[in-house]
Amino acid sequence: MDYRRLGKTDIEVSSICLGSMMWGSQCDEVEGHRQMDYALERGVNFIDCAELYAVPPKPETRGASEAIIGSWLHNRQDRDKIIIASKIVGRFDHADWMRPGGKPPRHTKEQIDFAVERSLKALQTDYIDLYQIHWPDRPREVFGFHSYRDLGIDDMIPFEETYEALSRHVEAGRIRALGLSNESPWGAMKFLQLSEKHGWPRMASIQNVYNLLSRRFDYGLAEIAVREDLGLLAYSPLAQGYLTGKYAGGNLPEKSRKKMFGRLERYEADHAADAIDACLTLANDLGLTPVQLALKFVETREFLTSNIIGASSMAQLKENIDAHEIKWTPEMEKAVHKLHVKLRSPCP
């Protein structure tokens, strides 16, 4: 297992992140619990999660992927070996239930007061090592958008107010490094600039989506992340099961997440199909695996600090970390650049 330096801080994850957003939905308790053993074994030591999950959104199961790492964490006695990381949602106008009175969630200082300590008792543990907002307070198009629609900047909770509050956490020892998610270049950026200036802590990571249908990571946020010192956490690597080939030919397995819960609209728009169809096929001309080829790619970025893999089940997650044992040669890294210049990141 390779381990990185997350960020300018002193805590080293493995290039490998157990991702729990299914634990609570598509996979019970047991299931997480003997994923978390497994990937501990692999030399694993990081593990991703979010006060919102699990996924789908709702409210019977928020919070239920933090509840079945806090029972795994409970009697363990070796947790200061273990990074776990957690995020505040963004702005969420239609979320009544997120909050207490009903209030929408925003970056506040109450409510990330409020969202930490809820995190941390669901974690059963005094301290989260790397805590995130999920996606940005300020009004914008976040998810699954190709071009940019500016909405303005007057209603959002201004940066200053949500820096320090998440700072105020940091100097109290209940969150020991702090990260992005599903930011843009000009967010990204602003914090980094608000850190130098009030010298609060600074950002260690940016978790956004990466794969090879959808690569808009490279174009300018990549080079904040090798100059900066703010390493990708991508998530989605498998582009939700599609880079895998579970879904060739119009197949729905069972217990898969689209069989689930219906629609991926992310990777099913019309010019989708096309592109999926010659990652597989490229996979297969490389003599590789479908899962091989999309994980080993994410990971060999050198701007990648870890890789976030999700598995609803055993056979899944050791397919996924054994993906990342083989080697990446030049004849690879050639042909996917080939196959991005044709494609141009087709997926939002």
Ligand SMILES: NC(=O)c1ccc[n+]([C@@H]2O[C@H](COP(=O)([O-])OP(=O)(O)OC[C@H]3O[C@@H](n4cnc5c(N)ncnc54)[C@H](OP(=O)(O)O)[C@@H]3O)[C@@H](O)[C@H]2O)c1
Given for the second form:
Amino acid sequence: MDYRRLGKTDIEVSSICLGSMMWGSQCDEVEGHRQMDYALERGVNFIDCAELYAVPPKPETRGASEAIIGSWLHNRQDRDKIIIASKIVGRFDHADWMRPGGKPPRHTKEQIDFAVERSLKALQTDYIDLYQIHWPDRPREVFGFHSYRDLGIDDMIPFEETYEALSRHVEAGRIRALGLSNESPWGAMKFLQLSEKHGWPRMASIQNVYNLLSRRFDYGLAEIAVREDLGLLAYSPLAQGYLTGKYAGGNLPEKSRKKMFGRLERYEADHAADAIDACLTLANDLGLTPVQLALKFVETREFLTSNIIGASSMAQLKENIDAHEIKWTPEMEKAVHKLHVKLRSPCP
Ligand SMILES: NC(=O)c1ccc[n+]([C@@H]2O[C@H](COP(=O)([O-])OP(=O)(O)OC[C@H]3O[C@@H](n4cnc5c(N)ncnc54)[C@H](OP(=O)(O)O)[C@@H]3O)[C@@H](O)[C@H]2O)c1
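And the form predicted together with the named molecule, for comparison with the form predicted on its own?
Below, the chain from earlier opens the complete complex, with every other chain and molecule after it.
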């Protein structure tokens, strides 16, 4: 396993991070614990979660993933060797079940204080290593959009209120580092500028979607990640399963995410099937499995800090961690580049 520095902090994380968003929905507590035990044995020291999880988001399972990590941490003596990431949910207009009194989630000081305390309790820990803003408070499209649209609404909690409230938790030792997620180049730069201006802890990472089909990060954020030490924590490296080839030809495996939870819109636009086929063909041409190509491609990007994998079985988890062992060659890089020039980012 490789280890990389999280931004400019002194935190070293493995280049593979274990995602937990299906623990508490598709996977139960025993499975979650088993996955963490195994990942740790393989050198993974980094686990990603969020107050919102399990996914799909609903009141009955909110907090379930953090609770599964909490009951696992509770029995361990090595908390300092494990890097736990969680997130505060973004602006979520109709989620009246996320906050006491039915308030919709916003990044006010009051809600940040509440969310941090609740996550600490669920995780059964005194501190969260990386606390991320799951998506911004300002009104804008967040998931799966092709280009920016001005929604014409200027109602947002000021960056300063959010950032200062988060900084106080770092000062108090409840959080070690702060990070962004589903953020744009403008938002990322804004946070970096504010940190310089006020001396608040610098954002250490940015968790955005990144895979062979979703490469919007390359245009703008990649340079910021490298120049500003704001490394990518890539989510959905297998395009939620599509890049494994499991759904090829209209196949719908039992117990798969799509079969259990329905449409995965980002990867189901009209042109997506051809793009997925092109990735599967490329893997075959290079003598790789689709999983090896998809995961090693993400892991070898120069702006990547850690690749957040997800698995619904131990066999998948093993296969995904094994993909780290692949040697990435110049031939592979060239072939992937050629495909990118043709496909661009078909599923943003
Ligand atoms: N910040 C955000 O907004 C955000 C959004 C999404 C995810 N995340 C984070 O990123 C993590 C990973 O995201 P993701 O689950 O979407 O990642 P992904 O790697 O794109 O998809 C993982 C899913 O693909 C299937 N799969 C994985 N390995 C496989 C294999 N070897 N063979 C066949 N199928 C395989 C499994 O689902 P099935 O077996 O059910 O098909 C698995 O749950 C999450 O847990 C979460 O921590 C963050």
